[in-house]
Structure formats: structure tokens, C-alpha cells
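Just one chain is shown here, as C-alpha cells, and it is the form predicted alone.
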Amino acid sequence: MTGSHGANPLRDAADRRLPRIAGPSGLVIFGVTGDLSRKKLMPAVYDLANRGLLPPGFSLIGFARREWADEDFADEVYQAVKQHARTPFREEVWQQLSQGMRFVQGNFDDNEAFETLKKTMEELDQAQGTGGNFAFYLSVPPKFFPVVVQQLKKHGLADQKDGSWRRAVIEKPFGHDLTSAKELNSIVHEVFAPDQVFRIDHYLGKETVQNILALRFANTLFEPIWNRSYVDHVQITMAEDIGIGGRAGYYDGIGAARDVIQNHLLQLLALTAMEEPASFDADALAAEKTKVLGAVKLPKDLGKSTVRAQYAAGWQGGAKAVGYLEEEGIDPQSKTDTYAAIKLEIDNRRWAGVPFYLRTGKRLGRRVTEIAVIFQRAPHSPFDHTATEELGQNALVIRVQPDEGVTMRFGSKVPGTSMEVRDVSMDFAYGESFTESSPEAYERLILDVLLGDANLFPRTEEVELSWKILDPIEQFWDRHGKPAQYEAGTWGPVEADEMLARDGRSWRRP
């Protein structure tokens, strides 16, 4: 018998544990022959199917210039799945998935190819029962966004008919400055309504990034001290140990700040600093992230509070690494930053006076992404100086990758007769606490697109506010000489260490 409100608590509890399964739908990938598609998107689709999260008639259409038949495309997906899928290969899952695979050959300005795409989608509606529901994934360079979006409009592919849906998925970068971001947004929104547009920032699909919200708002342990009264400063780091690889054409002229700070790191800052949302739906989350990004304040002296640099030759992992300017395809006069560090403040009651230090770089000591909340020092009134001279500051470190988890650093007495306090760490690792491995970010994000759940996707306002923060820094760098240098395999330029030293602080060595 149910209670007076007609709710069954046992059933409701069970409902929350049920996986969310996509309804009838299909995915069209433009640029399906690229690296992202082969290494991430196609394996993610298979992993979702393998976990039973896609409908039986799910359809996958590839659109590219290659002269492939449907069978060639299916073979390409098969190879990608075999190489890169997270879950074990199961023949029966593959057989069902491959029935809905089709390939459309053509250029992005080819009207005939888009008419073929339209017919293919209609055929799949009949054969696979996709119900007219399709997401268009633009896995293409940004310069092709306008032409693809206009073609979708011209051929009626963006129209939502009879209760069906159409959605557009756009990969970063979302413009290269505020002006281009606004232009891109207006082009996309001419064709798709805001709730049809999903801007993918794969960092937001990582379990550990979502865990920031759980850590803060599900635990009374942290939220009362998550403010200027207790926090000394926050460091957000995304370090890579690789160089630019074969991406010279893309990377030169964009650089580390535009590539990483504008999207990944400012989104991590927003999640770390925002107020508690009224709920975890997309609108409430976006409202709080927008508020905090709108309150970000640039330092008055950008010369002392920002650093850009390029890696010089050095040693990495026991091998000699060339400098950025010696990389193939890079202009020897290039001023593009491969390292960027900036200091920001947030002008609100919670964070007034607390600096947020953001840094990213290539060819650094190791690959790591983390958020470190560093707390103020205790007054140590009952201790003499010698008892605490080896004690650092308390810290809570959220490790986003590669070793996902959370570390707490605090002081503990050293065993022995004297009172001596030293730093110790308490560690939570995802891999040790949960038996199920974390889904890949793209699995979560593709499923969310098919479900129409937009809470992990940055909105137009967030993208434009991020550019408003970064543009003045980029303009300042353009006016002021060449980037600093740092040796490959180190933790960045001495200028970045000096930036924190002026504030009486130092960077963490992850």
C-alpha cells in the first residue's frame, strides 16, 4: 500500500538506480574519417550499445569525402571499436549495431550529398524505427561549421517534425575570440534553437569533474569552509607531457590559453567557485556558472599576473625533445604560447581576495589535470615553531586525470616522544573504491545528447563570458614582445614561479 501522496519510496529508490536509456534515435557524424571520430566517437557509440544504453534500432551515419560503400564504413567502425573500445567486444552487440550503419559520400558544399543524406535518414526511420530523431555531430574544423549548418537548414534536415527532435553537437574551439564566438553563435542559432545546440567540452564528461559537485554539495564536511574565510588560494592545472605532435597547422596561432584555458580551465573554475544550484538540471547549473564567470576580475597589472611561454629543447621521458620553434610546420618567428599561466580573482562575497591561479602547458613534467584548494595556515598557537616547521598548508586536491581521485593533505604528529607535526596525505582513488570502471567522457556526453540532457554542456553565455576574460590577456600579449622559454620536461618558465613568489606562494609539483 502506498503512502498518502501516492508515491512508492521503494520503487522511487529503484528508479534512480536504473540506467537512462536513449529512445529511438540516430547519430550523423560529419568528418567521420578524422582522429576524434576513430579514437573516441565510434568506440563510445559501441560501448554505449554494449552497456545496453542505446535503443535496438540505433543508427549511425558517416558523412565524408571518401569513396566508401556502407560495408567499408562498417569495417572502419569495426576496426576503431576493436582498437579503442573500453568494453569487451561482443559479436551479437556488433551485429545489431552494424545493421543501422550507413555512409554518405560528399563535400560539405555538395547539395546532392545532402539530399542523399536526407533520403538515408528517411530510410533509417522506416527500417530502424529512429522516429525522425537525429543528432548531427560536427567533428570538423571550425571553418566548416557555417557551411554544414547552412546545408542542414537548406535541405530541411534541422526541422523538427511531429514530435521528433534534431540536435547539433559542436566541438571546441567555439571561436578564437569574443567576436568570432558571437558570429559562430549567431550562425548556429539561425538554424538551431539554443536547446538544440550541444557544445562539447569533453572535460565536463569526466567522472571526476562531475564529482566536484558531489564533493561540494553532498558533504557537510567541505562546503562550510569553501570560502575566503578559510581558503588561501586555488590552483587549477592541466599539464601535458607531449609536444604538438602533428597538430602544427591547428595549434600555431591558437596556443595554450585559447586551446585550454578559455574552455576547460574556466569551466573547472566555474564548477569549483559557483554557488549551490537550485537543482542539477541544465538551466540551474548554467545560471550559477554564468554568475561566477561574470564575477571574474582580471588583475590590474597583466604583466605581473600572466605568463606565456614556449618550450625549448630538452629531455622528456629519457628522449631528446626539440623546441617548439624547431617543430615541423612551425614558423621560426611564431609567438604562439605552449604554456600559459594567469591569475584571476572573483568579485563576490564568497571569494573576494582569493586568487585563482590557472596554468596549462605542453612538454611539462608529466600529464596531469588537478584542482588544488589550498587552505590558510593555522595560527599554531599551542605549538612552537620547531614543532611545525615541516608543516605545509592543508590542501584538498581533486585529481581529474590520469589517476582519478581526491587527496587531502593535513598535519599529523610524527611518532616519538617529541611533539613534531608533519604533512600526511589521505587518498581516495576511483579505481579502488568502485568496481565499475568510469565511462569515457564521450560515452556520457553522446548519451546526454540523445537524451536531450544539457547539464554538462556550456551555454552561449558561458562561452562568451570566457572569451571576455581571455581576450584582454591575449591582446596584452600581442602588444608585449616574445613569449618566455622553458626547457622541455620541466614544470614551466621561471617567470611563472616568480608570478606566485610575488604573492608569497608557489606552484604545486603534482
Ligand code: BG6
The other form holds:
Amino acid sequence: MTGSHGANPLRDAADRRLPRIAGPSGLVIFGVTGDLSRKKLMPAVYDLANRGLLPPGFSLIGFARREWADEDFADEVYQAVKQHARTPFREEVWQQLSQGMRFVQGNFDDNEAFETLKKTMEELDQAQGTGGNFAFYLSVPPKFFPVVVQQLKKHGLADQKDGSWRRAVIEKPFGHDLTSAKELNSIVHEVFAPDQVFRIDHYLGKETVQNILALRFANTLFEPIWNRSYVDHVQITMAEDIGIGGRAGYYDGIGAARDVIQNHLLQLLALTAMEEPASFDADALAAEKTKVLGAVKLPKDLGKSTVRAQYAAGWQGGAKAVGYLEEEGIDPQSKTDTYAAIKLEIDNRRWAGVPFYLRTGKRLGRRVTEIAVIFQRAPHSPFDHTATEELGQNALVIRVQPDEGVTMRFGSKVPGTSMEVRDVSMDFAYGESFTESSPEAYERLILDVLLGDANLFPRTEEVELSWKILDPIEQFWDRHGKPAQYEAGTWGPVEADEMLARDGRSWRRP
Ligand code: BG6
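Show the same protein again, this time as the form predicted in complex with the ligand rather than the form predicted alone.
Now the complete complex, all chains and molecules, led by this one.
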């Protein structure tokens, strides 16, 4: 796999089955006391080390306000690894990893703290041999992006001297609309060149999401029918059973569409609908994703083709769940969507007239993410009408999570004396076909940052195009009334069912 930054013929020629191991390097995490860092980033670093994919002198620097010594930070990482790592704990791996751990205490506008950071990085270059190569992971609320990025510039930390590299890793949300995303991008690009910036969309780090490309472009079976001549419509679902938990501060005012449709679901749409890239390198992939996102068209009547809703109290997993407006920290007048469904069209030759229905929600029936490509009915049936009453439409379902795999649904004769046809499914399950377990998305993405591979990171253009799609919907919702309601633990509001019923279709019940 090549990075976005010019092909490397030597790496191209290498056997791609060999493990990709990061060279001398370190990672600086801003916002290291946050949830993401504890649950995902620290465990991912350990898992990479445990799999032998990090260099022996790998260094990890935490930066935060907390009054911690290096040992307190190391202890915090230890707890996070013990609780959340995917791979088993091995003392020798931990011992080696913890040698390169340092903590820098300070506020983001504190010049002294950034000087200490600089010294700490230099010290680690000497002690651990990081070669001056560092990635800065901004796991901080977006309002702090500008100050952190400016501080990195001011203290010379973004400079790539003597062949070393410096990279910035940016967590979502990338703004809350097109204008703010552009502002953010221009702030970041004042300091970092495009090839130094890695925007995280952790869905792209998921095995099953990368498998969309393998399924489509490594086979002959699917691509000939992957178009308007055979596909009736596509449903992309990301359902969660959890509520907003302790994230009121982040979530209220953002909502489901900004939280996950703008990024995860539109990336899934792009991978499902894009043309075959000329190669599997970052430039070629981004070119195709950008093209298809640019071809997305909103239906004229947003009142009929979008639904937003909030969960009301209900029952989930045998326990009582409170409604969104009763959650701690939520404004009781809040209009924030915890469920969103939208219909999109793609204005190109392959997809003209094929609707893509996207939906997501918190506190739905169960946790499931899937892409369902629903095919048209056979143009003619020689069977008796009553014999095919239980025959639905053929479907190919990419099960992103949990229960990762792919299902094909088609009609089959029911054993017996009459010619009755009913739906059956053919299944591929990761667990049955592969002995390897899938790495966590963050393991893959952190490794890619250290390697400089940009394939799985959305570019500025993709982020901006996604806001361009969502902005008119958010503005429409702002102007028109209140969100609908759905009971926690159900499959969403009746308005969403009506939206599909108007098109003569219905949502899948995964
Ligand atoms: C995050 C959203 O990007 O994705 C969360 O901010 C959501 O609201 C999460 O819960 C879901 O991720 P996953 O990997 O558990 O599907």
C-alpha cells in the first residue's frame, strides 16, 4: 500500500502479506485524560506493541492539565490497557512500552508547557531513538484545535527537520457545518501541509468497511449488477442501543446527523457507490470518493425525504431507559436529533433513480451497522402468484458490526410437491472463515499514521462535500418544528416508516 505522498516503488514491490511495522517514532496525545484516549487510543498503542508492529523505542507522550508525574501517566495507561486492550496482557511488552512514556502538564495556551514538550521530545529522541518522528493526536474538543495547532507552529514542533516527519491527527467533528469546517481546515493547513494531516473517521479503520472494496473490486460476481439496471435501492443503517451516556456536553446541539451521518455513513455510501479506483492508493481512492460525494443530490422535498427524532422513555434490554430530554445535562427544550433518516440520490449514470436511504439512531432495537443493497424483482415470474407470496427482493447485506460478514438473500424452492418459493440466505461470517481476529479500527489507523499511509483517512474535499450534503437538511430542520419521537428500544419513529412507505418500500429489521 502506498501513501498519498508519492508512490514508493520499493514498498510497492514488497510482499504485502508481510506485517507493516512502523519505523522509529512517537505519539503525542493532546486530551489524554479523555474517554477516547482511555478506551481506544492507549489500548490500541499497546495492542500494536503486543503484535510487534511498533519500533522498540516507541514513545508515548501525554499532554493535559492534570497534575501528573510520568509514573501517574504510565499507571493511567496501564489501567486503560488492562481494561480495554484487545490482546492479552504481556508483562515484557508492557515493560518495554512504558520506558518511552512521558507526561507533560499544562494548558493549551501555556508556552512553557509547549517548551517542555519540545524538550521531552528531544530527550526521547536521544533516549529512545525516535528519529524526531512524531505524530500529534488532537483528541480535544474542536474549540481547542486552533490554539493547539498554533502552539505547535509557534514552538517549531510542526517542522520536519533533517528527514524527520511530523504529522497531525485530527478527531471529528471537523466543524459543525461547511463554513466552520472550511475555517478549521484553513487553520490546520496554515501549519501542516496536506500530506501531514490525518483526519480520523474510525469507520474506515474497520475490517468490514475495508472489505467493501475487496468485495466489489476483487470479484467478478457483484460489480456487473451493482448499478441502476439491477439495484432497486440501498439502505445504510447504523443503529445503536446505547443512549448518550455521559456525553451530553458533546452531543446536545450536535445530534445524530452531524455526529455520524456527516462522516461514517457518508463514507460508507461513498465506498458502496464509487467507481473502481485506478489503484488502491490514497490519491486514487480519494479521487473516486470525492467524485461520488460530489454527485450526491438531495431530493426536492426535504419534509418528505428526511426524518429526525428523539428517543422517549422506554424499555431496553430489560431495563427502563429515560427519554433524551430527561438525560442528565440535556436542555429540556432541546431539539437535538438522536435519530435521523435521509434519502439521497446519486446523480450519475450508474445510480440515476436509485435511492440511498441512510438512517442512524441511539436507543434503537439493537446495535447493528449494515449496508443492504436491495435488488429489483425478477422482470417476470413463471410461478403462480400464491407460490411466491413469501419471496422478497434479492439482497446483498454487508454486516459491518457486530456479527461481521456478508449475507446474500435469494429465493429457493420450498421442499415438497408444489413449486413454492421462499427467501433463504447464504452467509459468510468472519469468525468461521478466518482464524485471525479483526484488529480494532484505532490499531489500524494509528499504525497507518506512523507509516504515513493515508488511504483510510478522508481528505479535506470529502469532509467539505459531506457538509455540503448535510447543511441544507440541518437548515431545513432548524426552520421546521420539532423532532418526532420514538420509544427507546424500538426501531425509530413511525415517520421514518412512512417515509419509505411513500416510496413503496420498507426498512429492514436487522
Ligand atoms: C462515534 C460517535 O463517532 O461513533 C458516537 O461520536 C458513536 O456517538 C460511535 O457511538 C459508534 O462507534 P462504533 O465503532 O461503536 O460503531
